[in-house]
Amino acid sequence: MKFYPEIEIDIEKAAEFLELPPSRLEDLIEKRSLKRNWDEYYNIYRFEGHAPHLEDGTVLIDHHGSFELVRGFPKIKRAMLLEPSIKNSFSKINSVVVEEKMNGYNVRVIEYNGKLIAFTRSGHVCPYSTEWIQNLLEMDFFKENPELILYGEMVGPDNPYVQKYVYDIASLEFFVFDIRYKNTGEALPVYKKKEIAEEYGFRQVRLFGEFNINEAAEKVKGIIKELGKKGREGVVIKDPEMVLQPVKYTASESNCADLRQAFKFYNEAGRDYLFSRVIREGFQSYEWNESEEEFQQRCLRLGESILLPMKKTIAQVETGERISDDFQIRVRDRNVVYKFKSYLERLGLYVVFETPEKIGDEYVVSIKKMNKSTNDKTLAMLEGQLWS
């Protein structure tokens, strides 16, 4: 048996808990697919990359030789054409539930050593999200349901990952979209989740209703059009019992908003990220059988979302200005500011934090996330370098 000083875990016991051969777990450790969290969370490990039968971002907690899992976010596939996708994905049931897909960032919340902590999608314990969760939620649910995990969306303008001003939220809020069991990741049925969330006073993503399979596509189309007008993201279509896998679908305005942000930092954005959003527009336009005027509006919206931010980026760099992603955070404990800065830097981000400003009982901090690749690439082009 090999010894891994950076992974202080009983390989045999952990492998037995995970139902893996010890050699397979050792292989994951050697490939750095299992990593420790930082600081006081050193007994919490996260799976990065491919691990058998586990979602990326799954968390393994070592309670001194006994273990529990916080499963990662199940990958939700996307409908490109609504009607055939709904009928194909939910052919075994008669109706589906439609909930809003809010535009923020996912966190999973559990109780750990007497405090609430928040895991990001990748399985890190985010100090900023954790402070907010500790201020937003009470411990009652977690004491009375230690086997359950809250899955939710952090939404609002004081969001360091996805800044959105389309919701009636002053700073930051947490909206529950799933409640799942530890270890298995099994989800509670939609209406059971709703009942529990109401009992404990949790904010929830909006439930639009339950629709017969044969009418669901047209209902979702109407919902999506209204959400798009408000600049919101889209919907998640679910089996009420949460046995079948959910399906997601987004508004054109949300696709274009993503593209506007991505093309501002065009050399950081992945090509798959950009291309997939353009493809969504083509399929949606086809299925909705748009008029010529509607189609032209879509073309204009899509084209502007690509070209306008790029043109602005080029103009800014030419004047000597460094482009950055600007946002702010709001905390009660000043120490969280420095923990969060360290956290972002450990993730490999180059961030510039302004001096915290005391406003009432909170500290507000302006932050610039510098995007070196796009800055450097644009400057090189302006100086005559060829695209390769």
Contents of the next structure:
Amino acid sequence: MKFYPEIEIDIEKAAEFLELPPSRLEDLIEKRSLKRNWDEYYNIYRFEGHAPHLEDGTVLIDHHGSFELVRGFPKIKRAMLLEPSIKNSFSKINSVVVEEKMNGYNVRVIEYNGKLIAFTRSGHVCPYSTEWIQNLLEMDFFKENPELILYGEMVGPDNPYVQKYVYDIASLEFFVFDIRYKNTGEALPVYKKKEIAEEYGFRQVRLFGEFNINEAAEKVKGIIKELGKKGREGVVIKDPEMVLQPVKYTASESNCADLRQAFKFYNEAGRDYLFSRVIREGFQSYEWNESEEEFQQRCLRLGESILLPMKKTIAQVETGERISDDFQIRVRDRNVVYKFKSYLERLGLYVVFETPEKIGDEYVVSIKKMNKSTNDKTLAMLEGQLWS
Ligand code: ATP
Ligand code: MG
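Just the form predicted on its own so far, so send over the form predicted in complex with ligand ATP.
Next comes the full complex, and the chain you just saw is listed first.
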């Protein structure tokens, strides 16, 4: 058996635990699909890329030869047309539960060596989220249910990944949306999850109700229109038993807000990201059979969300100013600032941190994520270079 300097796990034992042939695990290590964390999280690994039968971002914890899996959050597929998608995805059941889809970032929480830690979607231990989680949540749930994992959304303005001001949250909050078992990733039924979250005093995503399959599309349409007006994102439609896969659906205003943010940094944004949001508008507009006036409003909203931010970016670069993604974080322990900076740098981001400002017993730090590609491209165009 080969020796991998970075990976110190017992390959035989780990392969047995993962129900893989040892050669397959070696292969994954060879291809760098199994990555090791750093510092105090040295015994935590994550699967990146194509790990077999495991969700992206799945985490493998090595407790000195015995193992534990924190499965990645499964991809939620999107409905383009509510009516046929609901009927098709949930044909085996009579009713579905509709929850609010909150717009923040996905975090998984477990206890590790006596402390709570927070994983982001990719399976990294995020120092910023971890500090917040340690301050927001009590340990009792984790002590009493060591086999369970909390999955939730970190929402609010002091957010390094997705800043949203529409939730009436002063800084940052954690909203539970799933509780799942370690190793298998099996989810608790919706009402069981809700009951447990209530029992331990966790904040949860809103549950709008349970609807018969035949009325669900119409109900969701009403809910989405209201959410859209408030700038909120959308819904996740779930099998109450959590056996069938959930389905997501979002408001036009939220799709357009994504576009507005993305077109500001038009050369950084992924083409699929932009394209899929435009397509959503086409299907929603078709299904909702809207009036001419509503349709015109949609056209304006969509068009503006694409053009306004681009025009602003070009104008800003023209003045000699560079565009950047600006946000702030709020921490209690000053060291978290430095840990978080080095964390972002390890992930390959170019970030500029201002000096932490002490406000009460917290530190607020302004951060700029520089968008070099859009800056350079815009400058080049302004200097008369050709697109390609
Ligand atoms: P994916 O479909 O792979 O999750 P994505 O990262 O683009 O893709 P979104 O389109 O934001 O994700 O939708 C899924 C995410 O929605 C989840 O990862 C989760 O963080 C978030 N979410 C918010 N509210 C809920 C909820 N009530 N139930 C489930 N997920 C929710
Ligand atoms: Mg999201």
